[in-house]
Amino acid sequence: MDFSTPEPVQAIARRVREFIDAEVVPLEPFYGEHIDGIRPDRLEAVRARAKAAGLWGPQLPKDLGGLGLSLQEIVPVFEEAGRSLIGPAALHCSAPDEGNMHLLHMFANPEQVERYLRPLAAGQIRSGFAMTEPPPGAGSDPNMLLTRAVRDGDDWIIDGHKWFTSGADGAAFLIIMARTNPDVPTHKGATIFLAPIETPGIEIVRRVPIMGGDDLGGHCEIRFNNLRLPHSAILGEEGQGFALTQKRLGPARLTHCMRWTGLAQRALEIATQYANEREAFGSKLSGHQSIQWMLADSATELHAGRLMIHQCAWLLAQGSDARQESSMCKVFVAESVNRVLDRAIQICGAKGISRDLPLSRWYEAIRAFRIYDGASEVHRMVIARQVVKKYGST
């Protein structure tokens, strides 16, 4: 196994870290002043600086204005971008647009590329991904998908109810999962549609309030009421919805892991610095074994998580679906970065729960990672099924 990172990629990662420290971290005191977290004019200004610095869209192909890095190469780059909640948006590698661009790049036809992907890649527009539904619809179990699309001549009529549609408020278009054939299992009878947000029949009911504050476009509840779309609105082919979604979600789970690892790493650095400065009971906090063990556990879990991310990225690059490995990675990293944040707050004590440090805000934001892109319990179920299949009859 070769764990080395090519020097050109290391250089990009260093430049990203320098940019985050110099241009993005100073914006953090303003985070929360706007419903999208950061005020649009501030975000546009820092995005312009990211483009000028040659750091725009590390994951995007060069013909779309990005750096053309592979999934393996973006691992250290996304981690550095994730050192701030604002960092991924500043570099245009934040969810849901990052995953949506990946999906469109793989499956959009030439017309869809020009209409949706190119302006999205340029940062001129934003997108939303509408899959999750309120009970009794699809949540952790996608087979419960209730949103329906019915053929009407050359058009499709979509009716349904979605929520937690990330990025929808202010998006130019939505990526919609709907069931087009109720006579076959859902994973064979669902289709993805592309819909301009202004299309009649799309009703944004509300931005669902969440802990930790909203990201760009919030997480919206949406109703589709007699939404009429042409057959050309289908992404890929009819009935391919779940196959396409798996192509999106596998890498997307990993990119979430990369970004949150960066934030957890910075939390460890903040806690370590505090422990080296604060004195109690006759010595620096860093001299107390209880604190040392928390620091050691956090460093160990971050290291293990990085290795899992690298290995899973390698498997995907080899053409494997890496379903079990990606589930293992998602569970481990989602839970370990939560523990790292929790320990960092504990080490910093009262200051840790204050807004004088960014830890408490990060703690609120990072908690959702154990739920979205597959809750930990669902991924454990996937892992266990493979274990039983492999060893259950021995």
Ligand SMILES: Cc1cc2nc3c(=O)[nH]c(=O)nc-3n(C[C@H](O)[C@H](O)[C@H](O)COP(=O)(O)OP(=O)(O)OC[C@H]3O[C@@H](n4cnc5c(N)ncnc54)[C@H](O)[C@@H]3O)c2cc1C
Contents of the next structure:
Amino acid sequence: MDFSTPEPVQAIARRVREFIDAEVVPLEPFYGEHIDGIRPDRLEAVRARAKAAGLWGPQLPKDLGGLGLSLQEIVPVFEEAGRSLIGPAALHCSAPDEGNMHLLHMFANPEQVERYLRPLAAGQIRSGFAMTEPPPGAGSDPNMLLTRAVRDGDDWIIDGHKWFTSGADGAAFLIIMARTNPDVPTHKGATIFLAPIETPGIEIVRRVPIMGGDDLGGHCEIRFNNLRLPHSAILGEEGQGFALTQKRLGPARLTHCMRWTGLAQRALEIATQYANEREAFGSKLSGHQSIQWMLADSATELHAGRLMIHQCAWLLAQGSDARQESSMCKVFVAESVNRVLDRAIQICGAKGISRDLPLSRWYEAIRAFRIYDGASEVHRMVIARQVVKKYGST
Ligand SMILES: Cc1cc2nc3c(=O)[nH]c(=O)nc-3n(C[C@H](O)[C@H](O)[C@H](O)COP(=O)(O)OP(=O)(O)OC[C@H]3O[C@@H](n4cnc5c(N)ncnc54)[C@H](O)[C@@H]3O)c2cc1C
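For comparison with the form predicted alone, produce the structure of the form predicted together with the ligand.
Every chain and every other molecule in the complex is listed next, the one we just looked at coming first.
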């Protein structure tokens, strides 16, 4: 395994770093001024600058207007983009559109590519991925999927209740997971549908208010009431929904890890600068051992997380599904970046809690990472199953 970054990719990562510092960080004081986080005209302007700088869509194929980088190559690039909460949206590599584009690129037919993927890749429209349901429906356990799609001639009629569909408010279309065959388990009986948001029967009930403030398009509660879609709205094949979703979630988990590593790295830098300037009990804070240990633990965990991301990206590139490793990576990075943020706030004292620094906002935002794309407990369950299988019998 060689995890060194090729020089051309290092150059892109450096340019992304410069772009984030010059064009994106200055927008941070405005974060929260609009329900979408940043005002749409400001986002449009910075996206235009990202395009002009040749940094649009690092992960997107060149024929879709991106830089055409592989999963391994985007590791350092996404980390640099993630140094600001606004960075990934500015470069068009933020969730949920980034994962949705990946899914469509793998499975959309030519008509779906033209209708959905091309305008999405160009940043002209946004999308939402509607899988999670409020209790008693599917959350951690996909087998509890209650949203039903029933065949009616050439059409399908969908009824169901979703929530936490990120980005749905203002999205042009939804990717909907529904059960098409109730007689078999979800992994064989669920199907993905693509639906323009204005289709009668789609009701955006509300943007669910969340800690850390709202994001682009919110995290929406949605009802499907007698939603009629043609058979051609299916992505891939009937009954393949769960298999397709696994293809989306594996890499999407890793890209989340890359972006959050960038934010946690910046938190470490902010905390280190504060510790190097602030004095207490006769020395700089950075001279006190307990502070040094916090800095050391954060640097070590960031380093370990990066190595796990790199190794997992490498495994996926070899054709492995990296099931075990991607779960390990998700658990470790989600929990360690939370710890890094927590330590950074502790080191900065009251200033860390204040909104004078961005740390408290990031701390609120990063908490959800331990829950979405598979909560830590569920990934541990997956890991433990393999451990027991491998070592459980004498
Ligand atoms: C900010 C944010 C954005 C999101 N965006 C999207 C999106 O765009 N599209 C989408 O479809 N979903 C989205 N989600 C939903 C997310 O995928 C779910 O929250 C996640 O799958 C967990 O489901 P749940 O919330 O229903 O938790 P539940 O299933 O109710 O679980 C609650 C808790 O119990 C734990 N638990 C569950 N099973 C076990 C077990 N066997 N052993 C021990 N503990 C267990 C879980 O780990 C969790 O901590 C988003 C969530 C958040 C917070």
